[in-house]
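Shown next as structure tokens: one chain only, the form predicted alone.
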Amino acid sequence: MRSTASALILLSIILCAGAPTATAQSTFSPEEKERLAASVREEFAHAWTGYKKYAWGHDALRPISKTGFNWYSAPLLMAQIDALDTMILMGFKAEADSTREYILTHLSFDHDMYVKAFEINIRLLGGLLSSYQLTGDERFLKLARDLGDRLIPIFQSPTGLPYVEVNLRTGAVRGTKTNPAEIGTYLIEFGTLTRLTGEAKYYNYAKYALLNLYERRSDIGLYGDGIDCVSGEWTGTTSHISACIDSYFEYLVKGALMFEDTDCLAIWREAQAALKTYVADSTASGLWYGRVDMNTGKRTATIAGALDAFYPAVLVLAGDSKQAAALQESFFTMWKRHGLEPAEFDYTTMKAVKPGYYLNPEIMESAFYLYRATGDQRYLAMGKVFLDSLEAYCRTDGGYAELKNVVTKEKMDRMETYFLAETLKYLYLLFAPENTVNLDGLFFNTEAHPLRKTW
């Protein structure tokens, strides 16, 4: 981990000073802005009613039967960990109070089950690292120390590359075939651990496994999207900005800014350019990111989809705002196509090739990165098309419902808790008061979990 400060005036120049070249639709009044965020603030409070009547102590809610679920054999308290901080940020004092003594009474991580990682470290550990810095209390960073030793033993594969699941208890480990999503996306929870406890194995270890996939790239800098931990080899070779990938390219900006790490910084910088060469396509209907061979570049398939959503928020944080509108501009015509934004697009057809829409985050994310970052009304006016598209379409009786399909609106029995982490959090943010959340100096995981730097 090196400093320098000529490393963060690199990544944080905007490049593009100018607005996006989409106006707004309409002027949002401060009055305006409020009503906004305070009805955001009622779906949040609709949505969590519906968990704790049906679904205390589970992991998350299934809103249409009104029953609750476990990700394992026991509990983990997925959603009321996810949940917290944004209860906070949006000024739900006593029931963040109870919900807090609640974790901080019942959760316990030695159990004898295996977990998913991946999942388990941008939920639960970004989670915990959170709610310890909003609150100061003590046992939540104790807890992610314990969480964090627990995930350790993942890293301890021939190639430094993190195996997929860890059994709690017993350290004991499985699971060969991971991406670059999963190897890449330790690095800013196990980094600010390591600040708060003054431990550097949890920075290493994770620092690690980013270096060794980095080696492993293309020819022409490029990543694919599955790989063998023990073997080292390629296991799929398309390249792209989705599932798989994504969030790896996210923490190599938001660790360069956090850490002021210039490994981080020359790794995006030879990626970034990567991409541009070769994954970015500007076609009739707008700039996109479709997919390709990542050995030699050439075009696999035209398709985009919710997920890819989240690169003009990295793209704004690493300086390209005109870039990241761009591309904005492409993600809304694909979710204004069937009224929600579908899985998987393929964007020369403008059809939806996987129709499900699974309450995902990511296109929030970027309009409210890029609000910030222009204060073009463009993006709140995006966010009320948001805003308007979840009630009419996912909401219920029990709290809120992934879809089947965007293009019949059928729901699925489902409420993933990232939508009270994640997507509910960036469109409260999105109209709130800027002073709501300072940006100096804080960064969202990528499940929305909001970590200072205060080292």
Given for the second form:
Amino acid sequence: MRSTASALILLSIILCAGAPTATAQSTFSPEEKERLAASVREEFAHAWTGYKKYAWGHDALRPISKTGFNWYSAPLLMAQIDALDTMILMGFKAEADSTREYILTHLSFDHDMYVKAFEINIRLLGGLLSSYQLTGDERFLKLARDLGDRLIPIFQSPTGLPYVEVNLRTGAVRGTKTNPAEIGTYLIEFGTLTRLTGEAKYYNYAKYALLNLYERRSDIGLYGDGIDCVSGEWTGTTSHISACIDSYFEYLVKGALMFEDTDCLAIWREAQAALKTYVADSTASGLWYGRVDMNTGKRTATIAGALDAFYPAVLVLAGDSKQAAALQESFFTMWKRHGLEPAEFDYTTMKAVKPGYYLNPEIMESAFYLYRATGDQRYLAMGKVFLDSLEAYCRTDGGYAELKNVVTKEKMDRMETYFLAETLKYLYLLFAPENTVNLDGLFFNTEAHPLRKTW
Ligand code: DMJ
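Condition change, the form predicted alone to the form predicted in complex with 1-deoxymannojirimycin (DMJ):
The complete assembly is shown below, putting the previous chain first.
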């Protein structure tokens, strides 16, 4: 039975590898790379034009109905802030200058509304800090500091684990059901704010949250995917590298490198070893990271997904390019299965479990880091497949649309702003000349906002 199942999986991998969008070109001349970088740049211009034409001043674009929408009662200019550093890196100077002025003359955080702190931190605080570093415009730092101060109440819980939401005007907090990703994804932005302003409180709050999370790991060094920030009790005990935990690991590695924080390094090493022991799963279809019980390490599901594809990038940064490369191959297999990756995929049956694709960037991010680390043109070939698939299945005349279902390719009327911040940025950087960004001392926050270690 088992060998028949393995043979079927292998057969489906071979068949998938032959699908039209999955043809992997093997060599790329400098001209070809340049052409591909230019195509990504054009696609960015297309998506941005859609936003400008139909959603200007709003947080984001609905690319099918050609309308804009805001996340909350007042706009926070998510798309502009998320897109600005990508525009700068791609050399859209005039567009970047006018967007910058719009942000600086229209953005205010003084609104009586609750916002999701995690998203506001990675998209807006990260974006403002990187825009400050790229332009030198002090007004960005002033806005970043104002936002940082408005977010601080989330950290004032009985456990030091942050609340989920904060009212930007009153500082009232709410939402106690949180998770490791929403607890451990502040250090890069808050740490940068500390280094740029000289005020220690930002770094300390973010670090204290992280240490309090670490204290709650299981006896075998794993984390669950839900925790209450008031009681400190786990509310979800499934361990994996996916949504709700993912960027905690990313910020441990980046925190260690960016701030030379030895606690982060030690915590990361312990987490990495536990993940390798219990969560990693070598199967006939390749290396995967599945789901296990955080207390026993027992496997509960053979599910991976689009968001998990950030992990090869983190492994590259942590110095394990070999495991990163093996894992990236599995994610590429997952992508090729339907020509786009699903949110959740069962790597035993090779079927999409949650079939949506929300224009996610993680697999491109990992291809970019692996290409920079190894110089292997295989990652350019992957990038070309990603670009072709995006154009074939997600492009609309109003911008780019998420997919409700990667099997049927049915579209959704939504273009997440991280498509402008991350997906197209990593694809562009994969093909663009290496000196477009010097990675020495430069770290992308989890929304791909580049932050330079100037300290
Ligand atoms: C982004 O908002 C961030 O990268 C986050 O950490 C999780 N993934 C989404 C995009 O997929």
